[in-house]
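Read the single chain below, which is given as C-alpha cells and is the form predicted on its own.
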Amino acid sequence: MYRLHEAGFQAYLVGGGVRDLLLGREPKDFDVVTDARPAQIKELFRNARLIGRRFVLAHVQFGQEVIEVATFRGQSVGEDNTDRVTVDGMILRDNVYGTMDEDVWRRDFTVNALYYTIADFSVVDYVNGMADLKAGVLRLIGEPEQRYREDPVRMLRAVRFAAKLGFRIDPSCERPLLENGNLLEAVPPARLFEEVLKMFLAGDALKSFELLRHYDLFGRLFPSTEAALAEEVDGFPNLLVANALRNTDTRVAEDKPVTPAFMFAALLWPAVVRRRLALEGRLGAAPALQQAATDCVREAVERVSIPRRFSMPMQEIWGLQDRFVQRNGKRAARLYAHPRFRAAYDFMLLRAEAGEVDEDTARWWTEYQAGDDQVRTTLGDAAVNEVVGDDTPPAQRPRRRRRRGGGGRGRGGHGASAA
C-alpha cells in the first residue's frame, strides 16, 4: 500500500481483511485495491504477476504471503453491455476499470466495503457497513434478486459468511435465496468446486451444511446426497454426514490437516449406499458399490467439478468398506497394509458412529489397528473361525439409535492417507 501510495496512486484495504480485524479476529488474506491499472501494478512490483480471465488482478507475493491487488472497477452496465450479461443477468466478463466510488457499488455485502486507507489511517464507508458490522447482519449492496443473478455464487457466499460470522441474513437477502437456487446451475463447475471447499474446509463446515439445506442449496451442488439425506432411517445417513463435518470443524480448530477427498467421500456416501441398493438385485454386492460409486462421482464431477486426485482416494475408501467384516487372520492383515487403510478405517468408524457398521466390528478394528503383531496375530486367529458380520446391504441392516456425537475416531480423526 505505501509502495502504490508513493508512486502517486490511491490504495485502500478492502473486503475480509477489514471485516476481520474490526471484528477483533485474525484475517486469512489481505485484498488491496488501487486505481493503477494491472499492468502498472506489474511495473512497481517485480514480485507480482497477473491472473483471471473474468477479473484479471494482481498477486504480489512476499515470501509466503500473496497479497491480491485489483483496480478499480466500474459499473457493468451500459451501451455495450449486451456480451458481457446473459440473459438471467449473470455477468460473464467484468474488466471495465472505475473509480472508488464506483467499485463500492460492485461488492456484494456492505461489511465487505469497508475501505482502510493509510493517507489518514481512517475506514471509508459507503453502504452503512459499520452498522451492519455492528448489528451482525448481513447485507446485499444493491437489489438482492438483482446481485444474485449478476453471480449466483453470491447466495453460497452469504450462506459461508453467516456461518463463518455467526451473521443473520437480512430478510430483504434471504427470501430470494429460497426462490433462486436454480441460478447455480449456470456457475461453471470448477468455481462451485472451490466453493464448497471454503465451505466445509475452513471450520464452519456443520454450519454451513444447515444453513444450505435450511435454504434450498444443497441440492443444487450434491441432488443425490440430498436425495438419500431425505429418506432417513434411524439417523442415518445425516448423522454420519453430520460427524464428519463436525469433526472436520474440530481439526481445522485443533490446526490439524484436513483432506478434500475425505469430505467429499462422506458428503457423497449417502448417495453412493441409496445407489448400490437399486443396483444389487441385478449386479451382485460389489459390483454394485462399484458401479454405484462410479455413478455418483461422475454427477458430482458435473455439478462441482472434484479432481481426478480426490476422486480416486474417495472410491479407494469406500471400495474397502465391505472387507471391514472379513477378520480373519489373512484377509485382516491385508487390508491392514493397504495404504490407504488409515482413511478407510477412519470412515468405518463415522459409519459405526451413526450406526451403519456394527459397534464390534469398530471396537475390533481399533484393537487391531492400535495393537502391536502379537496383538494382531491373536485377534486374527480368534477370527478365523467366527462368523462376523451378514451379507445385508448396509442401509437395510436394523438400526439402533445413536447418541450424537464426534468421539471414537481413533487416532487419525480425518483421514490423514486420504490425500
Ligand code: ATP
The other form holds:
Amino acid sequence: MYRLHEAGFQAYLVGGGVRDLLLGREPKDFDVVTDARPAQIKELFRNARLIGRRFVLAHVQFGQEVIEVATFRGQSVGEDNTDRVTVDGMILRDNVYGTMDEDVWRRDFTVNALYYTIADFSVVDYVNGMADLKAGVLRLIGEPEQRYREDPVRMLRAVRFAAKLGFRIDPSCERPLLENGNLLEAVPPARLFEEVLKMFLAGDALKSFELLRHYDLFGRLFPSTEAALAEEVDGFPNLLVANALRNTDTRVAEDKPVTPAFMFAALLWPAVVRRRLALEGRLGAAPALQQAATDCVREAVERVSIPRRFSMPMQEIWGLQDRFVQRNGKRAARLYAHPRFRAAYDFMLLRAEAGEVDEDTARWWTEYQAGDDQVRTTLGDAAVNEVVGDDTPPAQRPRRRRRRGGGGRGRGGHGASAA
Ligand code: ATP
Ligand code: MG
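Switching forms now, from the form predicted on its own to the form predicted together with this ligand, please provide the structure.
Whole complex next, starting from this chain.
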C-alpha cells in the first residue's frame, strides 16, 4: 500500500483483511484495491504476477504471503443488463474498471466492504459496515434476493461467515436464503467445490454444517447425504458426520493437517450406506458397496466436482471398511499393510463412535495397530479361532497355523493423516 501510495495511486486494504483485523482476528489473506491498472501494478512490483483473463488482477508475493491487488471494479449490473446477466439474474461478466465508490457496491456484505488506507490511517465506510461489525450482523449490500441471484455463492458465504465470526445473518437476508437454495444448481461445480473446502476445512465445519442444514442448503450440495440424514434422525449418520466435522475442527485448531479425502469420505458415507442397502439384495454385499460408492461419487462430482485425487483415496477408505471385521492373522496383516490402512482405521473408529461398528472390533484394531509385530501376531492368531470376525465359511478356513513373526510388516510413520 505504501509503494502504491508513493507512486501516486490510491491503495486500500479491503474485505476479510480489514474485517478480521477490526475484530481482533488473524486475517486469512489480504486483499488490496487500487486505482492503478494491472500493468501499472506489475511495473511497481517485480514480485507481481498478473492472473485472470476476464478480470485481470495482480498477485504480489511477499515471502510466503500472496497479496491480491485488484483494480477498482465498476458497477456489477450496468445498462446492458441483458448482456451480463442470465435469466435468473446471475452475473456472467464482471470485468469493468471503476472507481472506489463503484467498487463498494459489488461487494457482498457490509462488513466486507470496509476500506482501510494508510494515507491517513482511516477506514472508509460507505455502507454502515462498521455498525454491523460492532453488532455482529451480516447484511448484504443492496436488495438481498437480487444479490443472491447475481451470485448464489453468496448464500454459502453468508453461512460460512456466520459460522466463522459467530455473526447473525440479518433477517432481511435470512428469508431469501431459505427460499432460493435452488439457485445453487446453476453454480459451476468447481466453484462449489472451492466453497465447500472453505466451509469444511477452515476450522468451523460443524457450525457451517448445522447452519447449512438449518437453511436447507446442505441438500443442494449433498442431496443423497441429506436424504440419509433426514431418514435416520437418531441413527448413526448424523452422529458420524457431526463427529467427523468436530474432529476436523479440533485438528485445524491444533494446526494438524486435514485431508479433503477423509472429510468427503465422511460427508458422503451416509449416502453410500443407504444406497448399498438398496442394492444389496440384488447384488450381494461387496458388489453393492462398490456400486453404491460409484453412484454416490458420480452424483457428488456432478454437484461439487470433487477431483480424482480426493475421490480415489475416499473410495479406498470406504472399500477397506468391510475388511475390519475379518480379524484372523493373515487377513488382518494384509489390511494393516495396505497403504490406506491408517485413514481407513481412523474412519472405522469414527463409525464405531457413531455406533455403526461394534466396540470390540474398534478396540481390537486399536490394540493391533498400537502394538509391535509380536502383539499383532498374537492377536491375529487368537482371532483365527474366533467365529466372530471371520466371514470365511469354516470349510475354507486354513487349518495351518501361520509362522510366528510373519504377520504385520513394520511400519514407519503413517502416511495418510486423517481429518
Ligand atoms: P476470507 O478470506 O476470510 O474467507 P473474505 O471476506 O476476505 O473472507 P474473500 O473471498 O477473500 O473473502 O474475498 C475478498 C472480498 O471480496 C470480500 O470481503 C468481498 O468484499 C469481496 N467478495 C468476494 N467474493 C464475493 C462475492 N461472491 N460477491 C461479492 N463480493 C465478493
Ligand atoms: Mg480474504
